[in-house]
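Let's start with one chain on its own, the form predicted alone, as structure tokens.
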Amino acid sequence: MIVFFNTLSRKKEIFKPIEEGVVKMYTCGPTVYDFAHIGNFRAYVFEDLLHRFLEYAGYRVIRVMNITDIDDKTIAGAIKENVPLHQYTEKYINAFIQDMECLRLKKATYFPRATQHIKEMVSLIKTLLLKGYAYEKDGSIYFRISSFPSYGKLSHYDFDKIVSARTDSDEYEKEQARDFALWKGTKDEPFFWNTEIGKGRPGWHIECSAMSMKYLGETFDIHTGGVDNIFPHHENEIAQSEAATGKKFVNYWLHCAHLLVNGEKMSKSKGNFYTLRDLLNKGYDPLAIRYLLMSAHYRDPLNFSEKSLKQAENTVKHLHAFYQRVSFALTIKGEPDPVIEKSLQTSSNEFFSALADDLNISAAIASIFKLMRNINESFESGRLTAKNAEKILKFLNRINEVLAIFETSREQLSLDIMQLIRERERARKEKNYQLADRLRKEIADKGIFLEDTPYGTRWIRK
């Protein structure tokens, strides 16, 4: 049984997809006016973990991640650089895809761009106009919130007391301040479309409704994003989608909490603003970045610091070393140890149960560390055999389909280092311990640590 915390109901609910064995999921993607920052990637890593776990649980996942390539920021950037809009955004779209690959984020089934789905947005707006949920004012079209009585059911705000946190520019006239733009009539902007509903461009919210329903249907299983998307973006998505179709838009809403940097909100003015590329340029391991962004429960705020990132690097190194240690045991003959078999089964059950409980990643990782301790004890006592190791590696490879943090390839050392290792082994056999110690230090200076085990000498990179 899998349960997720549904923002709509504000409680954990048993997950049951609309179509048996298939999950249809929409994740809010980037607005491509700049390089994505680590706050963005906190959400994307959470969504990747969700996607991977659902596949681990046996579901086929059909996932859509939109690309917002038309909005005030992309327009401003293109104007500033005096280039066509698509040329300006293409640079950041390509960079985002490269960053995704760097962090081992799975590709969505569909990556629809807003500029390529104007037809679908216009059709949806026409339906809202026809049904009386939308109105035209000075060339722009707005959603009339007063016409949708259940507005606010996702965010649970008292909308009689507040106005949208992301309002439209004052140049656009509306019946009520909280009404939001579906279509913005052009006012001397260089980028626009001539359509049946007028000359202009889409509002921010309409793209997600139009594209999600095109690829996933009028009702689908899961919609995700950061908590900052709950209002107004996701609230507006619900209103315009359900007003148009008369059907429930999404069954499960999952939102991740904010990322903080050194306990503060990330801000360029505070000097604590990082893109992924900033961290990579500092020499940090992308898998450590992924691990850190994933390590806290998605509904808990994550405090990011370079100290915690260095700790994450050490943890990832320990995980790599453990994988290689188990790989080393593939050459060891003997019958499997039943204690190891039992420990492996326990860890497998605990790993799945933790993630099935609203993606409890902390408990899932704890189950792996407990397994590591048990296996390391078996290794050091000489009880680990190839038959055990094969099953352990199979399990680690399986969970790595979810975590994507193990480095499973075996590095090949240079011939000169391998020669030094062989000379040291020969010195130890001849009981020339002074020479063996000197060679060990020489090898260590090259970044290679040697471990003498009951099965022989193995090496790991520091």
Given for the second form:
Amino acid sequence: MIVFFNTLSRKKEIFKPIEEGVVKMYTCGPTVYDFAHIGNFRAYVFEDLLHRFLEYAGYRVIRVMNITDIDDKTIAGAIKENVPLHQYTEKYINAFIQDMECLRLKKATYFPRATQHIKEMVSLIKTLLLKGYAYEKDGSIYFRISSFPSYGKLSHYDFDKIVSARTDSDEYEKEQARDFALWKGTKDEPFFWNTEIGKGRPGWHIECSAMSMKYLGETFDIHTGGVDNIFPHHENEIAQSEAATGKKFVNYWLHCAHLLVNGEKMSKSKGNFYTLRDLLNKGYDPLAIRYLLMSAHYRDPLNFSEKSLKQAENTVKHLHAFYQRVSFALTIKGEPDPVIEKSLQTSSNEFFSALADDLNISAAIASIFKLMRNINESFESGRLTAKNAEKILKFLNRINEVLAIFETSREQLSLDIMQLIRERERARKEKNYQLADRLRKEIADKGIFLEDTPYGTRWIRK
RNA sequence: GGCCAGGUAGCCAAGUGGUAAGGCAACGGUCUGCAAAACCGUUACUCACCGGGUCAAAUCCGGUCCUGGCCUCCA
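Other form of same protein, the form predicted together with the RNA, not the form predicted alone:
Full assembly next; the chain just shown is listed first.
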């Protein structure tokens, strides 16, 4: 049984997809006007964990991640650089894909771009106009919130009580201040589409409704994003989608908390952000970044610091060394240690049930560390054999499908390094430690660290 | 003003009625030619604060304080 905390009900609910064995999921993606910062990536890592866990649980996941390539900021950027919009956004789309790979974020099934779905948006807006949920004013089209009584059900805002903290200084004409733009009529802006509903460009929210419905249907299982998307973005999506179809839009809404830096939200507007590239340039391990972003529960705020990133680096290093140590045990003959068999089973159960409880990653990871301890003990006391190691590796590979923090590729060393290791082995046997240490240093300079164990010398990259 | 999170060891972080998981760091020990890793041991009589109730609370109830977020740019 899997439970998720649903923003809609503010409760943990048992997860049951519409179609058995299949999960249809929409994950809010980037607006490609700049490099994504690691605050953004916290959300993407959370979505990745969700995606991977659902597959681990046996579901086929059909996932959409939208690319917002038309909005005020992308337009401003393109104008500033005096290039076509698509040329401006292409750079950041490519960077985003690269960053995703770097953090081992699984690809969505579809990455639809807003600019390539104008037709679908126009059609949706036409439906809303036809049904009386939208109105046109001065070439722009707005959603009439007063026509949708359940507006506010996601954010749980009571609009009668809310005194807006901001004064409205909107350049567009609206019946009511809270009505939002479906279509922004264009007067002399450079980027626009000529459509049946006029000359202009889409509002921000409509793309997600149009594209999710196109790829996932009018009602689908999961929709995710950061908490700052709850209002207005997701609230508006619900309004326009449900108004248009008359059906429930999404069954489970999952939102992740913000990444903080020095106790404050990390955001572009505050300037207190790190991009992934910033951190990589400082020499940090991308897997440590992934681990750090993933290691706190998604609904809790996570305070980012380079200190915690260094801690994460050490943790990841240990995990990595552990994985290699187990690989090394594949050569040890003998009967399997029954303690390990049992420990694997326990760990496997704990891992799954932890994640099944609204992605309790801390408990899931703790179960892995407990297993590690047992295995190390077994290895230390000489009870661990290849028969255990095979099963352990199989298990680690399996959970790595969810966590993606182990480096599982069996790297082959180059022949010259192998040769150096052999030479050092010979020197050690001859008790020529000076030469042995010099060779170890030489090998270390090539990025390979050597460990001497009772079973022989083994190596670890880095 | 309305709404939502959170406050657990030096740091990160689980646990939401049965007597404080896990990680990082630190210190002591074992092993080792050295190194590293690993292993063993130590590190919260206590969970922001106050009060209540319970055989029993970090966990429930009432109140207070602090931090962050949302209230039409935002993951």
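Numbering follows the first chain given and starts at 1. Keep in mind it's a predicted model, so treat the numbers as computed, not measured. Just so we're on the same page, rigid core means the largest C-alpha set that superposes within 1.5 Å between forms.
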For N272, does the CA position differ by 2 Å or more between the two forms when the superposition is done on the rigid core?
yes
